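Take a look at this one chain, the form predicted on its own, written out in structure tokens.
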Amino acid sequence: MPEWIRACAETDIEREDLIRFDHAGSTYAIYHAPDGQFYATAGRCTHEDVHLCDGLVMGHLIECPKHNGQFDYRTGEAKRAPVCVNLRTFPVKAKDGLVFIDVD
């Protein structure tokens, strides 16, 4: 059964941007895609354990601020070296102007 946790309001994230969300000792990144959809991944880069919220969003990619590795935040797929381990992704739903993620 999903454990939906309120992460933010839809208006907290501009399109093609992200915010950091901390919950129960873990960090997540919540993204607002160009098409208006919301996505969530683990909040730290798999290469150097850096917060992705300081990175650059370009289309459907997040670029790590430390070594410029890139991930597709829709799937978590590592897209550019030096990253080679995919990001974990989490289900997201938007309802009544709020964004929820399933962290289970």
The other form holds:
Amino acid sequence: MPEWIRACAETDIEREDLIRFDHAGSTYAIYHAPDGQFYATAGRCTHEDVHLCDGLVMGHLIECPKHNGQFDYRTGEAKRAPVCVNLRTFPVKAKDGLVFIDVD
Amino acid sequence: MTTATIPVGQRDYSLVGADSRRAVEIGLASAEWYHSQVPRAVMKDLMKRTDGPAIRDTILWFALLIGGAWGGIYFWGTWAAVPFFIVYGVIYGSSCDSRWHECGHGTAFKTAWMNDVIYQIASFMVIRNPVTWRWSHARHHTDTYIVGRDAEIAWMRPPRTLMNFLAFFDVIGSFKSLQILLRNASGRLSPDEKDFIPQSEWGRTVFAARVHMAIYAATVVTALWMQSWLPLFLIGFPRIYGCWHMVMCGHLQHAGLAENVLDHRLNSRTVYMNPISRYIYWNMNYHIEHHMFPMVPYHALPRLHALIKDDLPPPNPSILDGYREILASLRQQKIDPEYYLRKELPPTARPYREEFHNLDIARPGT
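Please supply the coordinates for the form predicted together with the partner chain, as a counterpart to the form predicted on its own shown previously.
Below is the entire complex, every chain and molecule, led by the chain shown above.
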């Protein structure tokens, strides 16, 4: 069964941006894509222990703030060195102006 | 300005030695660094990518390269060729470094393939394996001037001042770079390279070295066939006779400053420069700013500097002033390798992160 956790309000994230979300000792990144969809990934870059929340969202890419490695945040796929390992993604749903993440 | 010492004893700059292990043990490796405060909305605007400035600068770059090469070829064998080779040499042998750097970060252009194409061209010009150096530079940003972790520490202590200043006409460094390429082309990576390049990239490292060596071999064959030095003056030698500007700016980045700290205000230097040098160097004179926020493109660094300068030590007002400061610090480091230059912060700045400065991390047996 999915474990839907309320992460934020839809209005908390500008389009083409992200925020950090911490829950139960884990940290996540919640994205608001240019097309209005919401996505969620693990919070920290797979290359170094740097949180992605200070990174730059460009279209459907998130660029790590430390070394400019890039992931497709929809799939978690590593797209640009120095990242080589994919990012874990999590299901997200938006309902009644709120964003929920399935952290299971 | 005050002076300070860090009790670190003998240093092992290799990436697989005692200092490397110690940096990991005490939390200096892959650590959290100090950042000046910039509101998210402002930082997003600063980080925004655009193709315009880099396309403009690259058109000028190629125009200067082609013009310099044309004049050098046309007037070859006469003194009239000299000014053309001076321009060609600096554009080839110095600005290749800044293009390699910015395109390696992926910040110069918005369009990814443009970054990649210029990165490959510039890596060849500066005689750097494009795979190796992408990873070494990532490490340089993770662990800037952390002994045993940073693969790009140019000023090791005690300083070898003569060797570093000989790099202004980099015969030794260029041949060392060729040796490394040759070693990579033969399929071998050093222990240090294996430390910072993921194993999945080793094959690409070897392939890139083979491509570079093939081009150099073709250039030598052409020179022999033509019975002329001209091909080598156009490909390869500019890295020697034109690198002086790259070296001049490169020394300003970190020389004489601290090692083993987690605050770029202590180990990096911002220097005001003339517009020509800033074009050649692509604004990397704002070096503290670049290290704090490597996602900010070169063309936005002056704006970033204006925003955070009250949180930084005062910049050196000129290249000459930077060298005065460096030489004074190096003289001290010759006597006391623990010495580093510690600049006063303005009253508006948040204090330096101090936790590692006075740590007793002396080596066993020292």
